[in-house]
Structures are given as C-alpha cells and as structure tokens.
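Next comes just one chain, in structure tokens: the form predicted alone.
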Amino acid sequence: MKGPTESFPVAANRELGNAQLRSNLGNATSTIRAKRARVVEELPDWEALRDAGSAIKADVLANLDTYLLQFEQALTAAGATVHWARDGAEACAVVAEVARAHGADEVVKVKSLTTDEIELNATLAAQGIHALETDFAELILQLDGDWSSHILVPAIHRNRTEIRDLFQRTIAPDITSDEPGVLAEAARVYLRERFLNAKVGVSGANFGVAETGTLCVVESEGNGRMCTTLPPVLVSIIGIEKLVPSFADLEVFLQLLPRSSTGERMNPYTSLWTGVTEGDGPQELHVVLLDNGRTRVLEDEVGRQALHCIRCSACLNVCPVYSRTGGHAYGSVYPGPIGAILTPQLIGIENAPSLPFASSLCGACYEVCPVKIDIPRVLLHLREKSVDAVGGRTERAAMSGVGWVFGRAWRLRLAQRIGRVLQRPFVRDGVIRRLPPPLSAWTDSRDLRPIAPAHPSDENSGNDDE
C-alpha cells in the first residue's frame, strides 16, 4: 500500500473547498447514524456485545500463530488451498497465477477493502487480466476511474444525479432517470452476464472461522453471493486478523457489524462457505492469508487495537473531520478516524506523518466502535512518534527549551513576565490574532489568549527551585 502523496492539511484545504462534496456527505453519513442509533437502542446489551467484541479480538491477536495454524489446516482439510503472502505483491502474484493457470482474462470481485490496500485492480490490469467490480459503488467508481472514499458507502461522495450522468457516458446510455430502482437495473443488466460467464472470482473476508476454516462475508446487494457461488474457481483474500476462535463468536460480530455500519439488525446477504463441495459452488477455492505490515502493527502495544477493526465505518460517520474533507484528503483506502491509526502503522509513520494529526481528538469514534478501540489514545500515541520520526531540529529544540522553562517555577515566572512585555503590541479586544513569523503558523488557523496577569502571590515569592 503506497502512502499519501500529499499530507493531510494540505488535502483538506483542497476538499473544504468542495461543496457539493460536503452536502453529500451531510445526507449520507447523518442518515447512516440516525439509523445505528435506533437499532442500538433496540438491544439492552449493546454494551456487553461491544465488550465481547473487544475481547474475542483481544484473544486472537495475542494468539494469533495458533489461530493461523488453525485455520490453514482446517482450511486443508476442507479442500482449500492455503497461501501465505507477506506482501501486496506476493498476494497479488497467487490471484494472477490462478486466473492465467484458467485462461481468464477477467476476474469478478466482490468489494474488499483489502483487494484495494494491495492495489489488486491495477496490478492485475499491468497483466492483461481486467478486474470487474461487481458492486454497485464499487462500480460507479471503477467506471469514472474514481476512488472509493468511505469504507462501507465507496460512492458517498456522489449523488444519484452524478450517477445518471455517468451511466449515460459509459454502460447505459439510454438511461434518463435517477431514481435508484432504474440506476440499480441498469448495473444488474450489465454485470447479470459478467456473473454467469466468470471462470474465477475474487474476495475478501470479513471474518474467517479458525476452528472450521470458514470464510464469511456480509454484503447488502448479492453481487458477493454471485461472485462467490457462480465461477468455478474462487480466490479468496484475507488479512490475518480477520480470524475468529469459533463459529459461535461469529454470533456476536454478526450483531456488532450490521447495526454499527448500515444501521441494520441483520445482513441482507451473509454468506460463509468452508473448503470444496462437489457439485456446488467453486470446484477451486484458493485462500490468501496476508501480512502486508500486520505483523509490525502487532508488535506495538498500544497501536495494535487498530486490528481490532471490523470495518463497519461508525468512526467515519461520527467523525466531525471526515464529514467536512471527506475519505479523499487521507489519501489512503482506509480513511477517516480508523485510517488515521492504520494507515501510518501499515506503511509506517514516516511514510504519513500528519495522518494522526487528522482529528480533533472529540472521542466520538471511541464512543461509537462496536470493539471499543480507543481511537484518541492510538491517535496521540502515534503523535508522539511521528514527530520522533519526521520532526524537524528547529521543533526539537523549541519543545527542549520549553521543557526546560516549566522545570523550574522560577523560570516560568520569569517567561511570563517577559511575555506579558513582548504581546503587548498584538493584543487586540483582548485576543491574540496574529503573531510574526515564525510564530505565525500558529495563529494562521486559530486565536490565542493573551498571557494572564500575574497573580499578587506569584510575584511576592521568592527564586524558588521547586
């Protein structure tokens, strides 16, 4: 997965100025969150579910080498074949190697945000191999060349006009209404053959089950149910903390998920499938279990709650950050307050320093994850190593100098004095609007309160060396 081409304030700006952007993001994301918030309320332990959650994911990643070992000779035994991929590219080789090893010159895919993190599309384009996205979003985007900017709604950030318009260019040209029923017909009389001609299809997981080998995916439309059961041959691609100890905990993630992503009580479409069956579904059922920096994210105490994820985008919803600048301004497939923490662990700090800087720390994505990670804490805890790792000497030496102030009460009287002394010509009604440079980043985008007055026993004291 490459990292950000630009930095986030700099996206940002750019999105801000965009509002079209804004006003489809409104609708979507405050429709989406009046809709969890009903079904949530439905249920008298919600709390005890989330608990649940956190702890089953808890369990998995501290034991994660027995659940893969698990789950690979479960998977074995059901007639999968198991591959290992300690990166994009190796996980992207096994799906080009298949689909040559068939004659297929074009796989359907089911939405995987992780299909997206190797880059799949494009590398199997590089190949000849054309990958067809199959749903609805999905599609919109592959077809206008756009990216997805949210985890479970690709497309929020187009309206069904924009569709239309779209449609008419490229699948549909005939097409005259926006109504949603007329725009979704139009994309099943395109994909309908797609399906029934496909020799190989491509997935994701959303869990994976380590004592059965079973692979689980939910979706709202039944274009993952086609691409799974139709073609003889199926790939399917999971990150490696996907995994559940049992069937019976996929109970508690199959009521976690829907009502904290689409507001659901339940799945349209779940569908799990468990190695070969003769004469029903794939005949060939390929298993990608991928690393792709999951192990590094693993070794960090804090950050690793970040593979907590289920991916339900309840943080982007609530997010008052993403619903102005939107998932593009993050420049990752993973955007929002859970890209904020993942992205930089997966790539590494370095490679998208200002990502944990995304967020004005409110704590609604902690207040709204189905598994209870603690967003704000990841976020300053990455904070703090992005400046380890980027920082520049003149911000080092800054925060030193400060440190040294504070360590002494003397020293900090003594600054606040001179500070008093030097603001005087920028204090206007009582607020500080503008400092000079180099001080003026700071006031760019926001005021500062000019430095108290000194209380009558701050100043009688002595030099003290406290």
Partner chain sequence: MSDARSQILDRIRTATGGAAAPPESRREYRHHDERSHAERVELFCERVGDYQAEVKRVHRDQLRAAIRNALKRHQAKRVAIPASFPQAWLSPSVEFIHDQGLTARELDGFDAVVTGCSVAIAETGTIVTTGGQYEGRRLLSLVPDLHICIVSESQIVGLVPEALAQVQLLVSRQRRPLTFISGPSATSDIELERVEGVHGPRKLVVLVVGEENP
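For clarity, a rigid core is taken as the largest C-alpha set superposing within 1.5 Å between two forms. All values derive from a computational prediction rather than experimental measurement. Residue numbers count along the first chain shown, from 1. First, how it differs from the form predicted in complex with its partner chain.
- Remark: with the core as the superposition reference, the CA shift of residue 9 between these two forms stays below 2 Å.
- Core-aligned CA deviation for residue 69 between these two forms: less than 2 Å.
- Comparing the forms between these two forms on their rigid core, the Cα displacement of residue 21 stays under 2 Å.
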Given for the second form:
Amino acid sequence: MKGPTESFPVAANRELGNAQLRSNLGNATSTIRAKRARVVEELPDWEALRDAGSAIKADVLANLDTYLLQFEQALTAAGATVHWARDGAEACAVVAEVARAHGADEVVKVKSLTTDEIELNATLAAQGIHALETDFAELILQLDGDWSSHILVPAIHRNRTEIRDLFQRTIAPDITSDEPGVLAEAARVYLRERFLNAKVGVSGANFGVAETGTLCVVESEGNGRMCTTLPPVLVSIIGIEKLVPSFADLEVFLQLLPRSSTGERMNPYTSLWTGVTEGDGPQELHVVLLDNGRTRVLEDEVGRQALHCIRCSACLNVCPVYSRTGGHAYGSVYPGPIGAILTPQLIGIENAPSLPFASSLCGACYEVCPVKIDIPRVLLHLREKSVDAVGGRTERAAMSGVGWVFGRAWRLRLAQRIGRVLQRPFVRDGVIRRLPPPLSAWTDSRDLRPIAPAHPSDENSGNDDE
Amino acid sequence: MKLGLFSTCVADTMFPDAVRATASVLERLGHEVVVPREQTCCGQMHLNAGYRRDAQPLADRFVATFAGFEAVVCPSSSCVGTIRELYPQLLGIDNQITERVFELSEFLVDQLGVEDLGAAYPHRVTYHPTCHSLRVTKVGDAPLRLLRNVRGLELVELPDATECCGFGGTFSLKNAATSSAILADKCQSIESTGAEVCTALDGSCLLQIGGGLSRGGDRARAVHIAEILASR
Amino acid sequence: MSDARSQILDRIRTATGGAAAPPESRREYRHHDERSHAERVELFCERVGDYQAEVKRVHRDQLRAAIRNALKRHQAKRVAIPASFPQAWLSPSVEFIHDQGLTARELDGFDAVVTGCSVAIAETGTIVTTGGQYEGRRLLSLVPDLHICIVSESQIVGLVPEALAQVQLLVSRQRRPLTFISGPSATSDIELERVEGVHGPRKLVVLVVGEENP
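One more: the block was the form predicted alone; return the form predicted in complex with its partner chain.
Complete assembly follows, chain above in first position.
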C-alpha cells in the first residue's frame, strides 16, 4: 500500500489553497452530515446498534482465525475458490491469473477501497489487463488520471463542467450539457456495453459472513449488481477483518452503514451472494482473503479497533480538518480521521509519522462512528509511537524543557517572569502580533494574548516548594 | 466545602482574571477556596503530543497537590477531561481525587445545584461550546443555564456552534494553516451573531478564538465564562 | 498459496493470543416492530415514496389491471417476467416474455420487468428479493429500465432484523442470492446532486397488494 510522499502539514497547505476543493468539500460534508443526523435521530435504538456493532467487531478480531477458517469452509462448500494473500501483490496476482485463464483483457470493477489499497488497476495494467472502474465517480477519476478525495463521493472535488469537458474528450464526444443527469446517462450508455461483454468482474466486499460464506456489497448505482451478476467469472477481494460471525449479524450493520454513510435509511442496492448459484450470476467465484498489514494492526491492543471500520466515512464529514483539507492531503486511500489511524498502522508509523497529528482531537469522529472506534484515543497512542520512532530532537528537547518547567512551581513562576520580560518588545496595544520562528506559526494568522502581569497561583501566601 | 482551585497553566499565565473570578464565584457561595502554590500543569499538552512519559510526573504532582480537597474546581473543561478520562486510561492513575475534579459550570449546576449567581453583564454574548466540554467532560447545558440567569446579558445563538475552533494544542502550531482555516470559519460564525463577546469554558480555545478575532479586527472579544459569572 | 494461508493464520494467532476475551455482544436493539399492520403498510408506502419510487396500493382483484396500467404509463411494450410467474397477473394485451434463460444482452432489449419479492421492510422502504419463483434471477430486475415490483401487504415487516430472520434459512440452507432494493438506482457523485438511474432500473414501481380496497 502506498503511503504519503510528503508530510500532512505540507500537503494540507497546498490543498487549503484550492478554493474549489474547499467550497465543494464544505458543501458536501455539511450536507451529508445533516442528512446523517436526521436519519440517525429517527432510530430510537441507535446507541444499542452501535454497541452491538462494536461488540461484534471486537469478537471477530479476537477470534479471527476461527472465523476465517469457517468462512473458507463455507465458501468452498458453496462452490467458490478461496485464496489467501499476504500482501497486495499476491492478491493482484490472483486477479491477473483468473483474467488470463479466461482470456480477458478487461475486467469490470465495483468501487472498492481494498482494491485501491493494493493498487490493483496499475498492477493489472502492467500485465496488459484493463481494470475498468464502473462507479460513476471512480470512472471520472480513472478517465482523468485523478484519485479519490472522499471515501463515499470520490470525485467531490470536481465540478460538473470539468466532468462534461472530460467526457467530451473521452467517452462522449458529442455531449454538450453539464447536467448531472445527462452526464450520468453518458456513463450509463458507455458502461452498459462493457457490462454486457465483460468476462470477469472484480469486487471488494463490505461484509463476509463466516457462518454461511456469504459476501455482501452495499451500493447505490447498480454497477455493483452489474459486476457481481453479469460476468461469468467473479473475483472478490476482502480484507480479513471484514467478517461477521453470523448471517443475523448483518441486521446490525445494514442499519448502521447506510445511515452513517450516505445519510439514507437504506442504500438503493445491497447484494448478498453465497458461492455459486446455478443459472444465476457468475458460475466461477474466487474469493481472496487479504492481509496486507492487517495482522500487524491486530498486534496492537489499542490500535486494533481501527479494524472495526466499515468504511462509512461519517468521520470524514464531521472532521474539522478533513472538511478543510480534503482527502488528498492524507496521501493515502484512507483519508480523514480513520485514515489518520489506519494508514500509519497498515504501513508502519515510520512511513506516515505526521498523520496521527492531523487532528485537533475534537472528538467529533468518535461521536459519530457507528462501530465506536475511539479515534482520539488511538491518535494519542499513535502519536506516542510516532514520537518514539521518528520524533525530532528539537521537539523532544522543547517538550522536556517544558516538562522540567512544570516539574516545580517555582520554575513555572520563573518562566512566567522571564516570558514577561522577553515578550516586552512584541506587545502592542495589549496583544502580540508578531513573534520569531517557531512561534511565528501562531502569529502568522493569529494575535497572541501576552503573559499577564501577575498569576493567581502566586497570590497565595506560603512558601515555594522544594 | 473546602475546594481546591486548579488554575491550569494556561489560565494562570494568560487568563488570571478568569481564575480570580472562579474563586470569587465560589467564595460568594460560601465555600473556602484554596489556590495551592504547588500546582503547575495537568500534563495535557504532553499527553496529547505523544509524550506520555513526560506527563506522568506532572499528573503525579497534580494528584499530590490536590489529594486533600473535598473537590477540585477548574476553569477549563479540557484539563478536567484530561484528569478524569486520560489519567486512568493512559497513566493508570485511578485515584479518588480524579473523580472529584470538576469544570466550573458543571460544578455549579450539577454539584451545587446553583443556576443563578446574581451576576449582571449587560452585553450581547454568544457561547462557543468547546469540544472537550461537549464530548469529554460532557457539561451539557450547564453553561447556558448559568448564562441565561445573568442580568442584562443577551445570549445569541452561535451558528455551527459545535464545530471545533481549530486550537487542538500543538496542532495549532504543527498544522498552523489548517488550524487557522478552521478558526476563520469560527470567527465568521461569531461575527454573524453581532455579539460583543464570545465566551467559552476553556482558556486555550479562547486564546485561539481571541487571537483570530483580534487579528481580523472583529468586533467581538473572547471572555472566559467565569469572568461573566463573577460580574456584578 | 497454502503457505500464505498458514502464515496469515499464524500471525493472527500470535497477535490475538493471550488477549482478554471481548465483552459479550449485547443485542439491545429492537427486534420486533410494535406498529399495527395498517401503520406498517402505511409507513412502507411512505418510505418507498421517499426514494422517488412510484407506490400504488391496489386490491388483489385489481392487480392485473394495475400492472397493465403501470406498463402503459411508462410506454413499456416488451416486458420480462420470471419463468414461473402467475398467469393470473398477466394481462393478455401485453407482450410478457418468460425468462427461460434470457441473456443479459437479450434483456437489454426489454422495456420492463415485473417481479414479486420475498419480504419488504417498512422502516427503510426496502424490498428483498431472494431468487424465488416470482422473483427470478438477479439480472432480471437489473437490466431493464423499469422494474415493477409486487409486494403483498402480508410480506411487509417493520424492521431490518425481522426481514433478515425471514430470509436466513434461504441463505444458510439453499444459498439463495439476495438483493435488497430501496428505490431506483441513484448517484450523487456530481456536486452531490441526486440523479435517479445510473446502471440499474431508472424507474421503480411498487404495487402494494392488499385484501381491502385502498
């Protein structure tokens, strides 16, 4: 999995300058947030559903080996072929092999973060196989060589006229209108023919049921149904953490996911298939169980709750950081608060050390998470790991210095006094407008309240300690 | 009651009037208030920045300083949140005193059952609920109940009130551009209310909001809630 | 690949070994709907309507006419139906073609499809098909542009857990594929503006059949 190539503050700085991104993202996040709030409020048992979702996921992780074996057995009995992949390369190799075996130079794909994570499209392309994205937004991005900025609405940073122009250059030369309905129709016409001809479909899965071997894809457009029913061969790649123990457990997640994700009571289409059904849908099914860093996440008792994630994107929409910077700043297919805790764990903290700091710790993500991932708690945990792994010497020294000052009351008083002297040249009309680096990071955009002339902790009678 | 007042490093250094106001509100209600000289910082910054081990002695120091009080009151919900939630979670401190640390407004309303302090503050005021007060300390509507009983105070609702101000401790420096972008929207919301004063429970957030309002030449000022509640 | 299998399982066991057992899952959410039958049917119709689907309540005796009228309203001439669809519902004036192994490409030339369902969920306005004899294969209700779905009032349950309980055995014993349908296909990918109809049927008509005159 690819990690960020630059630190979050650097990437965020650039993204913050993109006015269109800021405005589209602001609108999108606030709209979806309001929709979510409405449909969540409607359910009297929302908190009980969250509790159940969280407990089911904790059970899955604690007994993951058992559930995976059960899943494998059920799938095999249902006529599927099960593959295990330690990393992305092994998973991609399965897809390539299946495509080659059926003489397919194109596969049709359901939108899937897991396949993005393992860079399936690029890997297949290198072997002469085109992986066609069929989700509307993913198709737009693929046609333009762009990448996703939001888990749910990946092309939210693009406007209708840009998309119209893109379609003119690519799939619909005669298109003139930029109405979303017309653009969607163009994609429908373009993809319909490809669906009808497809030999191999590729999907991820939102859930896999250990008990029955059932796979589940939740979607809106119908491209997921097309990819999982029309081609004679289907390969489904599923992260090992996506299991639920029993079929009945889906009753929890099929309530939590749509309401948290799109803010709908239910998404338009949910497909559940159990192996191969004679005369209906693909007659050859391959299921790839993907590790790719997940067992590494599992090792961390605090951090493993990130594997509860059902990819709803509710945390993105409420995050003050994400809703300003957008997904690209996170340099990973998993953006936002969940990305800030998942990416560093999947690829190693040393490869994404700035991500756990990309948060004001406001806690809004935890509040909306349908499976109760305590994201702020994991952020703190990963910050400590980041500091231990790659913490800068200057910061370390500064923190130790501040710790030393706070270690005795007299030192704090002394520091307050010294600070009062040092700030003198900078105070104008009762505020500080400019400070030298590194404190200029504050004063570049904000005034600073100066240190006060006297301090309450120094106003009591008594001797200083020690 | 004999109350310890934890002034917090930020308020002690930059918002001393908020600490004095906290003491005076509590004393007027007949309590004995002590501001121990030995206090420094709860360790929040270190805990939040990934320096847990450096926070340990500060937490131990807090516990030792305040162990003898019936309750500890503090004009900062994020420090209270740190002590009540993070001390047990991250530092293994499961001391009785951590459960008796309260933010001022929740102490007044939930512990003492007082909502009218006889305060007067003839200004148009908007209230920013800080993230820690909403989601960690969970003070609920205690601050609003108190503000509604202040004579002459016109309380105006803040649009998108529950949005973060962008402070986030070291986040405000490490991710200064993002922090400022979040702050800009908060300042705009405050200005849209036409308020003269934006109040909150946390000095740190007020440092951020006040800095933004002042830099933007905005009409509103940032004032700690304790100062409003102590006004006569 | 067996090597990958044992290595992944080993890593999992090492990672979770010795970990404390997680708390037992609590299931304190609603499992049974407390609404009356009439309220439930009413709610289902309202919620399906929220998805911009057409909802019509019809008496059992009027079903045949209702199907015919819906097809006429949408100018649907070539209409596919599952292989064993009840003859009684078929109006002789319409060209109904039974799905005896139609290919997807053949289906693409159809204007509409009429199917039944297995269970419907009031609270979410969802129809669940399970490949039963009135529902047919999955591609049937996917490829044509208009889907007319017949829901009997008695098939409507209140809650998601009630619906799953009803179809559970079809999955665990017969491995039947399920499709949950909540309104027509839709996308909000461009500037969050909702467009009905991308790849699945652009129109969904739900006929709710009861014993009483609506």
